[in-house]
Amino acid sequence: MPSSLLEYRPAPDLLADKVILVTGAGDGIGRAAALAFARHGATVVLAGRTVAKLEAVYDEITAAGLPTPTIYPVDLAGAGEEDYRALAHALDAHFGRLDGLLHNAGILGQRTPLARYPLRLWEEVLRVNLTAPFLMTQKLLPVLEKAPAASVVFTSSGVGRRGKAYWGAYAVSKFAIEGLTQVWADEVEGVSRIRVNCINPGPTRTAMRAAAYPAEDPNRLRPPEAIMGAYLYLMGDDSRHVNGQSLDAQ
């Protein structure tokens, strides 16, 4: 593993011929990851709720002459098992396999004491940040197994490793993602061609970061494009031996 993923220099064809699905691909880190994967040869499946944003990323990729992506609209807050089965069927029918799955989509919820946290919002945050990635991965396992060496990457957070006041359901969901990564990685170890890891992006110039820290100067943060080393590393074959790890993008 590179000593610093910020300094990782992947081969230009690192992801050639790979099919990678990215959730939350319409903006922020998801958009940057989709573009980075495409630039390194991958055919990207752009998944997200807002079709107009996905179309903008689609246009950006095709205008650059990169492998033509696919758009797959999905609302993680409302999708159920049948929706993810349909996604698996569509990917299998169109590509015959899935080489990578990046669970990037997430919502912040409310920064407020647990004693006053609204139940409806608590359930929504856990559904989008935890249950949806779990269900999607579960239903996509058969398609992932068809790849020579598939990579599943969940998104963690610093507040998912050490709890902080007022981070509520978001922090709890990220603690759970760390555990989900470890359990799933242990279950596939030695019996599957799939590896499972998670990434903590760290302080990055995104809309979610701005909502969480409204007084912070965003120009002091790295943009999403600057932290793509970790994402490329975990999606490419350089990380075939890495399983069950929680990596820091910064």
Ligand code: NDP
Contents of the next structure:
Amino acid sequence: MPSSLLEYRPAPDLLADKVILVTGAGDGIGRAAALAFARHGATVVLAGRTVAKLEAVYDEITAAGLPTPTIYPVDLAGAGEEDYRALAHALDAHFGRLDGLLHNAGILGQRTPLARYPLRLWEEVLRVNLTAPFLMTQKLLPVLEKAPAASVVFTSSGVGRRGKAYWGAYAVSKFAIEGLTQVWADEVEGVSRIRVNCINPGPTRTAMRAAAYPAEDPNRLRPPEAIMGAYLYLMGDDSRHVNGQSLDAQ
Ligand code: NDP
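Mind sharing the form predicted in complex with this ligand? What's above is the form predicted alone.
So here's everything in the complex, that chain up top.
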């Protein structure tokens, strides 16, 4: 593994013939990841809740002459077991396998003391950031098992490793993502061709970061396109033997 994944220089065809699903593919880091995967040869399944944003990414990918992606609308706040079973069925019917699954979508919730954290928001943040990635992965396991070497990547955060005041349900959901990664990685180790890791993107110029730090100058932050090394590394075969790791993108 390169000492800093910012320096990772993948082969141009790193992801040729791979089918990779990205959640939250319409904006921010997910959009950049979908484009980076397509540029390295992957057929990308663009999953998210705002179809117009997914269509814009679709258009960008096809205009560049890259492998034609697929749009799969899903609202992670409301989707349940049947929805993820239907997704698994659609992927199986269309592609016969899934080589990569990037759980990128997430919501911030409120920056509020736990003493006043609203229950409904707590439940929504945990649903979108934790339960949905868990359930989607569970239902997609059979189609992931059909790939020669599948990579599941969850998204963590700095506050998923060290708790900080007022980060509430968001921080708790990211701690849980670190745990989910470890438990799942241990369960597949040695008995499956699936590997499970997570990425902490680090401070990145997106709408979520701006909402969390409204006074910050976004130009001081790396844009999503600049942190793609970790994402490409974990999706490609260079990381074939990496399992159970929490990597820093920056
Ligand atoms: P953005 O807010 O820019 O993008 C979040 C994406 O998630 C959007 O595409 C959004 O869709 C999608 N999304 C949100 N809720 C749902 C839902 N209910 N169903 C489906 N899709 C949904 O955030 P970032 O790009 O900054 O964040 C990406 C990931 O990186 C998150 O998991 C975040 O926690 C993590 N992260 C980001 C950091 C940063 O500095 N930016 C730092 C540490 C972690 P829509 O546009 O339609 O709302």
